[in-house]
Amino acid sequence: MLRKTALNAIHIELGGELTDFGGWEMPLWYSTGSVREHLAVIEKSGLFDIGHMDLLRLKGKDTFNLIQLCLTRNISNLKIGACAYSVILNEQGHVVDDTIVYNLGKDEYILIVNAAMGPVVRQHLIQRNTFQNVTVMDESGRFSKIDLQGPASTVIMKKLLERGRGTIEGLRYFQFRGDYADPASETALAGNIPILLSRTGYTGEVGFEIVMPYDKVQDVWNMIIDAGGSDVTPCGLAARDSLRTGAVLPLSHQDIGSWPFINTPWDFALPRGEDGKFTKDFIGSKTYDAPSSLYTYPFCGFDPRKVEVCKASLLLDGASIGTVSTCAIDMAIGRVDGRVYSVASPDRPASFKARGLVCGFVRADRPLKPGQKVTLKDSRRSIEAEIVSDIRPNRTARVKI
């Protein structure tokens, strides 16, 4: 059977498309489409039920020694309040997950995982303590979580904001507030609802994730949709996806997952030095001692046709050198004259439409440059598609409040 967040009965009369997202029901997208949806966070905000994501909370003095040894990043100089991405590996240099730690300061702080992954991460972790005062909680069932995001959610979180709205202002990208498991939490919403409100998302626009008590995000959600009004949309899994690709973000398990972490996009969550030596050792870094023949890179098609996700070969020349991991389309972009722009490009040509884009990510055996024609292939069709940097220009996840 499949379980259900707190706000599956919200989904279905919101006419939500619901899908099994491993092992939850969720929803694809809503009466609004898929299309809108994408766009509106771009252009005003979405909210996202991401009460399907599991957290860890760690405390005890060796915490910190526990983290450093099984996350890929350094986190010596996570300051209180701050959060990075990183990701964990196993001795091979495959990724079990990837993650955002929170630093709560006292020896405490916050692992987010992805779907049905806290008992395997936790488990990850209890096996490689070697420390003496860690203590590893898994807190599905006490926590929910929803994303607010676009540019429209900085407004609306300061309407709602009870306790802590002075601190938006100050609030850059990967900081954060509160604790939703303190009832004196320094951020707390209307009817004293303690959070931890977060400048991240998985969308690469301006937004929040919100952590709160499970048995309030009812609550919460109808708060932001009554304060947002029209500038607020529920979004699906959908829109996330399509939002996450044309931002360059990974999908644990699909873009990285059993193969070892190297050669991606995603390299900046490895603890390299100005000199490009690690700066410290974690499980899985001797990997790295062994030279790689696989790579990872973002691709930007012509056009919005799609093939199909891990059945599509990458070509070359008209030879097979990988696969794709991730093909999606981003609603919110086009070309003109070759170059790519979005709907949030200030200096988008009088001509440019944004009809999508098709993007994503592909898995070569060979190293391939930004500019450089390739060829994806499924059972239906061949597209053509150029290896990129980047993706979805104009991006406002890391503008200042």
The other form holds:
Amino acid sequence: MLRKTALNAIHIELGGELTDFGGWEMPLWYSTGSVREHLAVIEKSGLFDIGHMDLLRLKGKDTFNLIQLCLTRNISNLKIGACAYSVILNEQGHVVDDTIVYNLGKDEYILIVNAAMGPVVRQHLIQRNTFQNVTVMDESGRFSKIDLQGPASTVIMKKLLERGRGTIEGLRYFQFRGDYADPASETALAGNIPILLSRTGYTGEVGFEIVMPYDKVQDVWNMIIDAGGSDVTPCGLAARDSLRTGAVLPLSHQDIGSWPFINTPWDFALPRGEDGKFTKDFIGSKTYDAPSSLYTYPFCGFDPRKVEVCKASLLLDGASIGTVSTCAIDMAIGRVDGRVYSVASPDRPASFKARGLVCGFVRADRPLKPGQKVTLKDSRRSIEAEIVSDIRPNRTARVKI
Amino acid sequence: MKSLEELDIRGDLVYTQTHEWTRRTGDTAQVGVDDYAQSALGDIVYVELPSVGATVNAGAAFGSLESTKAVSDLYSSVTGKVVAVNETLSDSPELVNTSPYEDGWVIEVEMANPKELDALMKSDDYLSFVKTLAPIE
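To test you: the structure above is the form predicted alone. What is the structure of the form predicted in complex with the partner chain?
In what comes next, the whole complex appears, and the chain from above leads the way.
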């Protein structure tokens, strides 16, 4: 029996193509279709139900210490009202899950983790806790989360904030305001709905993640749809997957997982100082002393044709050197004379048409360089691709608002 | 995907179990993807087509459809020589979704054995067949 989010009836009403995602019944796309949903987030805005994700709330004087021990990211400079991407490793250096950690102040932090991972991560933290004063609460059933992503999102959110409208001005990437659990939250929507409003998301585009009490999520969804009008498009998981791939963001348990977290495009989650050494000890840190021959890279192809992940091999000069962990199509991009442009590229040539390009991540047994040509091969076909340092150009995630 | 009531299954065409439709004009068969398949696959973003002059065999794959979700083989309903391919699909693969029976046709085949068409399903039989199916992956 699949679990349903508070928005399940809305998914059905919108013609959602429903699928099993981590034990949840979630929409792959709505009747709009995943291509137009993907483009909507880059050109206007898209609204995603992220109610399947879990949330842990940590309290107590030792919360900071427990997080420093169990997350790879060094949060000693994480200010109140700021959040950061991190991974959580076990003693073998393998990824338990990835998370965004929020500093609420007063020795309180939130960890947003993936679908069904709340109990797993909570147990992981509790088992490793050597400190006295910290509690780890799984608040997954008490809240829900939706994401409004895309350049129109700022105007829409300003319209809807009953309290804290000014907090959006100048809010930077990976900053947040308010608290969904506080009736006096600095940020609240019409009807005094307290929200945690975070300038994050998993699309690579400017936007917000909105955490609110579980029983308010339908109201908030409808509010955003009404306020956004034709500037907002409900989006399913297929668009979320293709957008995050183009933005070079990993999917937990697919691009990172039960293997060493090293030599990835996400090494910024490791606490390395300027000298390359770790600035703290953490669970899993000792495993980095051993040499590793595992390297993860983004790739981009030359047309939309995909290969099957897990079953495909990564070939270099005809020899198998690894696997393909994500293979998606970013429908907003295309190549002109070999160079990749997006529908959002101001310098795109007149001949540019976004036909979509296959892209994703490969894991190789040796280092590769951007620009290097590789072949991805499954039982159906071989496709040519290029190792790249970035995929979709001209993303808006970091623009000033 | 569409419910059975919403499906557009045309009475003037014949169908395969792999969801291709065939329209006969003399000894030529026009082949495309039916409403059931396009609706189940979601947005089609690329169509891999054979060359004109290629030989296709009934029941054998001749190309593929790339949707945002997956890749699916296209199977020929008849044996013969490809005399035309729908070149507009290279630029506008979405025609398979928006007009599966007209602008989204895929290939035309000069049939080696038109009697092969007798083995394909008429619309009533095809509808009964899809009722027995779980949604295709």
